[in-house]
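Single chain ahead, written as structure tokens, the form predicted on its own.
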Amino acid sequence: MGSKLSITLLALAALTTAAQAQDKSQSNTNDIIARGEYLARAGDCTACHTAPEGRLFAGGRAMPTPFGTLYTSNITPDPDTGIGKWSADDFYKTMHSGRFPDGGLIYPAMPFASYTKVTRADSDAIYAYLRAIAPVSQKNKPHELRFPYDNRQLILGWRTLFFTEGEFKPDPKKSAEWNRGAYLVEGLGHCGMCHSPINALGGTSQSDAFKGGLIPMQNWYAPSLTSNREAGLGDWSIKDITDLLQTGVSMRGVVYGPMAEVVHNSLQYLNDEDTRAMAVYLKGIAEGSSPPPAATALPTTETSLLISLGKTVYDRHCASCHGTQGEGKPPHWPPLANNQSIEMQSAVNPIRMVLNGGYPPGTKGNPMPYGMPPFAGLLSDNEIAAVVSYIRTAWGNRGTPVSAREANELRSAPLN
């Protein structure tokens, strides 16, 4: 009886253990997947491989180049049209070298120029979170490329003069909170894929990284992250960085456009230690001088009489949300006076919003943000011209004017 009964509590202690061994092993995998998915946040995998009104991550976004439109894959755990068939190996290789399992290449709109710096743990973590999602069965669309960007073989050239694999290495004199953010921006976060500027061959100079340009096809401007006449950070506060990064609005601007896309889809997901630390990096790669804004091209006299127009524009449509003297009421009507995205020497951003209005992205920090009407079907060519002329020159502002052409060509461009 006492042997039977020994036996029978062991048996007992045993299946307990095992149970507990699985509910750890679950309990690791489950832990492996909500890393995953805070990953692929910040990486802003969505924006690109969810299509407007599609199914998640299931591909089909149109993503129009100069050379061409390209359309996202399938990133579901479909078997068959998905990647429900790679194995984590397979992910890695893909993020990390730009190419697919079979060896082929990967056109470059895959910020994989960025992901190659993403550790192998992160990488598996993602994957994890991509295998746990739902499955959809959706063919990928081909892509339509103009000859001869439509032959693959070409992305070796590219590959040979703006891509270097290796996962980010540390930088040992730097901090640790300094590094994760260098992490997060350079990597993940690709943000050099539009704060860069991009060439005729669709690729970006290292020299060049973080030195702002136009984003082809979008007619946004990307301002530079280094300098501090534009997006530069050096002399604003870590709480000032953070609140923009995480609300889409801080005491010092707001964020629109492609950037608010960004706060929605992505960086307000991030915990606070990671905000801070692409703060504390950010604010750590600006410059500390600028050079003197460009000369203006426009005769001294029709650039006063923009002025003086801007100035009556600006106060009849403008100065009661944004102050008489340019104060705003921050952080949601944003200040122009010493405003850098007022001041750059590129104007695109400055007339988009005049023309086209927008919103803030609505974040869990800031649910219902305050917004900017459209002013394209109000004023003229003229009046677009002079009010941001008198923005870009009152209160101090280094800015330059702008034409009544440079006003005209962007109200083509796509609101999308």
Second form
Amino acid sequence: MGSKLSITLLALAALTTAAQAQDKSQSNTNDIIARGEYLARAGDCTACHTAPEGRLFAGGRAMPTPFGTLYTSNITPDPDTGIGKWSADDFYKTMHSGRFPDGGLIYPAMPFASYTKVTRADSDAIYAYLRAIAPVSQKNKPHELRFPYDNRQLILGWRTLFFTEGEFKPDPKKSAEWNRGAYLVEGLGHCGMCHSPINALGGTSQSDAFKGGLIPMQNWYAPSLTSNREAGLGDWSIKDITDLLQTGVSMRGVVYGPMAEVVHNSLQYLNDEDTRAMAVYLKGIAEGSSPPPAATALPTTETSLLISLGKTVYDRHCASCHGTQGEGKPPHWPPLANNQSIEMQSAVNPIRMVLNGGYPPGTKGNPMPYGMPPFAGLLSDNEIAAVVSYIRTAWGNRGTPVSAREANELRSAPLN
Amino acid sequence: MFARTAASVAVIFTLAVFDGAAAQTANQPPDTMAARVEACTPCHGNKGEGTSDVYFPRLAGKPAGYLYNQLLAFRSGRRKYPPMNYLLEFLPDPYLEAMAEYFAGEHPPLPQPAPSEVSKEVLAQGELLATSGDASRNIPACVSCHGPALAGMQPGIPGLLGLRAAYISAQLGAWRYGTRTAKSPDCMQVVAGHLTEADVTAVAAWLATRPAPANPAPAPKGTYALPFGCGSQPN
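Got the form predicted on its own; any chance of the form predicted in complex with the partner chain too?
And the full complex, kicking off with our chain again.
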């Protein structure tokens, strides 16, 4: 009797454990999928793999490059047109080595040069998430690349110059937080894809990582993340950096253009710990100030005329939001005094800001951002050059004046 | 009685909140929609009344649902005007809805109708199309959808008054060439597809000469039946 009872009890116990184990593995799978979704956000896969008004991750988004137009792939689990037949190994090979399952070479517009740093476990989680989303039957559009760039063998040359395969290696001399930030920024965040000088081959070299560059085709300047004269965050507080990354606005400045997209699609979804880790790392990689920018090429008399016209334009059109002393009403109306983002050697961004205006991205932390009107239709090239010259040099700002020709050239810059 | 008390309590409460907020936010932009849409008003006017540029449309008083549909279409690039496509790109749905409601709720007076540059005969042809259509060519009367007073209907059909001829003909042209589309079934594409260039000129010119009606508010939803279905006007 006693033994019977204990057997029943045992059996019951076994049953419960089995059920629990099943529950557990189910909840494990769910955890992994949720983690994968989070990591896919951190990697901003949707920015490229979802077309406007298109289905999630069904691809087909056009990516203009100097060599022609690429169309992104369908990465939903559809077996015929997506990656439904891929194994976790196949997927890791793409992320880590930039190769298709059959070994074919992938164009570096897919940021595998950064994703190579992603761990196997994180790659598997993203894979599990992508298996769990709705499959979409949509054939990939063939790329439209000019000769000779349509030959994938050319990618080999690019890889030799710019691609170093390998998972992220933590720096034992730094804190765990710094290393987590580095892993996210250098890996999934693929920040270097924009924030590095881009050479004619469309690559970024390791030694120039995070040194800033003009994004081809878009005509936006992605500032250096290491120089405090650009977007180096050495003298920012951690709170200002996390505010900027998470909400798109901060007491020091705001994001706009392509960076607004990064915050909108990706960074706003990162949790507080990861955001803080990125901030700690970004603050840590800022170098001492680089040498002052080259002196202006404009003659002095012309410059002083420009600046006095600039002040008139500023007081009339800008001071209501940015303040007579460039103090703004931060975070919503950003300060222009002591704002690195307008003092940089490249004046592309402030000129475009004045031409096109803008809204910071709507985020959980800032769902109804304030906006700036475009002035392209209101001000002449000369007035644009004047007001930009003024804000770059007034209130102790250390930028240089710009010419009407520079302003004129950016009128035709693409808006999306 | 209860409502009254509730209202006065609400007022006191609001005042208290406002006081605190004002003290805290002295150095913040006003927490209003008006301040948030300052990026729009150089082109659309402070209250959405339009500006001197004949291609920049009036927004004020149009049905909020219609304005919202347009903002969604500009954000996704389906309706194209690069300066606006750019501004809206990263703004979330509820914010676009709030912007639409803001301009829908503004009621600046309609502008004086502009003197027309076209002949009486052309205006008469425009009036005929707008009020009766042309059954022989499958053209429904514009008033059959846009309403007898041309003031539109909630939630998705805009009024056609207070717009300049240049803007109206540009929009009809955009539908004919497929660069403007609305939710399917896109009834305006059907309508515009039946119009000739001369029809467009005539109807745009006549609409632009119309004086403001006594009540320019859009008719409530379901006031009249449409001759055929429109995706932007769920029934």
